[in-house]
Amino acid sequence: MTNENIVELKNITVTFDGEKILDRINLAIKDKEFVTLLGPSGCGKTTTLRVIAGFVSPTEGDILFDGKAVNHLPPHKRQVNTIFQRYALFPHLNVFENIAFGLRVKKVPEAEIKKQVTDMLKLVNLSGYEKRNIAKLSGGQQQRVAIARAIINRPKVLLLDEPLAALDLKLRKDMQVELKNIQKSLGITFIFVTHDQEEALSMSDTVVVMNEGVIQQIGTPQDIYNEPKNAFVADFIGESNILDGVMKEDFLTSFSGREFTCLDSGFARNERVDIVVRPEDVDIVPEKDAMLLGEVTSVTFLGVHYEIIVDIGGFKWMIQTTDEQKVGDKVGLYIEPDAIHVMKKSKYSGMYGDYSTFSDEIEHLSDLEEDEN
């Protein structure tokens, strides 16, 4: 497998009506890689995809394919295909003709069209559906037709703009596995856009977390989850307790009124930092063994585990545990050194990570429901 960059974005800035939608984006995507652009609505991920496709021209910067600038190439001359949230299938054509459309435009011989479409139907698990009317297909089947139609021309890069958003949860999970398998078997570079963190973590080789038109972090799903760069990334990817801390010295930090051994180093002595502790990494222990003591203020049963909120000195922690607790219980918490992740302070410090609003929001929602009834 080659590790050459197939797509590179260099200092890409996009401005609409004086507002920066993308701010100096730099991104290198390798051949055959599954890359996901992840972030909330309005973060710039779809604009980034549209810049690669050629639907949006950057105000500044260069788009490179195989090392050559393609800024001035129109979309149909770039070696990409795009699958949108609405699959844009032709309702008057059956499954076979929808998939064959790109080959017919290229005037490929009929025997070759039949062979390639048959191969594609097999790949997307739709053998036997050739004559089916598009309107008679389920959402998941329509999505597979859209994928087959997009990849039959063998683009080097397939762009996918939230293609699973319209599917129900079970089907979405099935399609995540299928998309990954299709990408691996074809060896095509996939650039996928989503706001769904679980989708990004489960499918990608590389995740690009974006917010406010800026790339916040690029890394493997494991890196992004275990080593978030700032409070925004830590909060956006999974649940996180994010606390104000001080790095006393290498491998020693303090937060919540006491010192903890950690695995982080390279900070200034007594530098103010953000501390991340994931809810699943906190152990509930007897008070005599505890590092911190608190009171349970909320308990939610989620099947595999309980999600409990614990008040420690006014800061509400979230803890995920298989041990049942009750509201009002006094509990002890124990945190291993490798469960403590230290981050530099950022513009997002202090904005996330305390679950004091968690139970309040639920109560507020139930109040609203009562008002409506």
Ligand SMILES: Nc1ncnc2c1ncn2[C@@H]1O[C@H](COP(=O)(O)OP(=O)(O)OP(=O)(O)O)[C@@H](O)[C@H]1O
Given for the second form:
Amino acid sequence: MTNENIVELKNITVTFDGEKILDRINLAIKDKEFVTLLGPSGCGKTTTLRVIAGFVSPTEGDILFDGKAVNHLPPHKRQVNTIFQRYALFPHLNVFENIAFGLRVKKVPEAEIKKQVTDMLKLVNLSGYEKRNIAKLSGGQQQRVAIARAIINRPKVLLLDEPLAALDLKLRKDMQVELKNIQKSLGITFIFVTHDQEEALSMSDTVVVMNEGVIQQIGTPQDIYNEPKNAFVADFIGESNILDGVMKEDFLTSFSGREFTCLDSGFARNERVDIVVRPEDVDIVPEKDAMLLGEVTSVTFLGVHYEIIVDIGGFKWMIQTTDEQKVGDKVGLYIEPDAIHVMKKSKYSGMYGDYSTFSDEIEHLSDLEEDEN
Ligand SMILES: Nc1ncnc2c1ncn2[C@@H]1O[C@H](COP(=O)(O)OP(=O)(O)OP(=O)(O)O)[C@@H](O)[C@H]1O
Ligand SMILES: [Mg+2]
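Let's see the other form, the form predicted together with the ligand, since the form predicted on its own is already up.
Zooming out: every chain and molecule, the one shown earlier first.
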């Protein structure tokens, strides 16, 4: 029987100085999959990559490649290559020699090296740059040398630790597309790390959301966005209004002082839950058709739409709308059943999803601006 999982982490725990950095991580990665580890700084993303690469030994648990435990194998005996958070190119070698490095170590014949490096340069759009000094390349070009150097040995798995973090937005977007194309055309499994949720959603087959050394959710980008498991995930991925609610019965919930029809079921009767409503899913309607009434406390124009903050009984909602509203306007809100997502209570309940501090920040910023004028 073939095992379709190329990499598996089973109950991986890592403890540094008595502190749990990774806490029972379970993850199965399929051959040729693009998997992204996403989470805030310090949540354990790099440590997870280092466990897979073999630079960190777990305190507990197993790392499997093709179904076989590799805990005892040193990094160079695993079928992985890593692009580190800092590219770590050799400053004294030119572009050609940086890329050729892995082949020289393996004593590949010169003619073959020449051919393979030339192919790689073409793949990463750097043909003609062979003799360039590494220090004289732009950030994006260095990035592409790092990619070429990491994939020339055709690893089955490539680990990429925030490879695009140092690039400006435009270049970053271009490189996202290029990386994805390289991954598809070479059929390599990518395990990619980022703390940028948009990057994770746009590039990945599977997103793994981490916080405090614990996997919070594993799913497709659509799952993660539409069906967040808890308040942390809902808040970390996009903007969310997160409310304290009660599941009255299947398909009926209550929050903000009234009942709403929803599409969720399977909760206990009157179970306390967290409710997520995305800012783009709230409609502004005339008061007579409204489910909720509120007052606009802040308006920000963002080009495509306005982002407004609406106070409803003391809770501040974020709503995105293309209609212009003014601070102080009374507005009616309407929420379709499929715009309501119900989540189990978790340790993150009550920590996220009220935009009170957001509007305070905006007020503070506009106060500062007024002071300057
Ligand atoms: N060798 C080490 N010894 C002690 N603590 C460590 C060590 N390496 C990492 N840590 C700690 O483990 C936690 C997770 O670190 P890690 O580098 O995995 O985070 P990360 O998710 O990659 O963060 P970032 O987005 O900032 O790169 C941090 O609190 C870090 O300080
Ligand atoms: Mg890191």
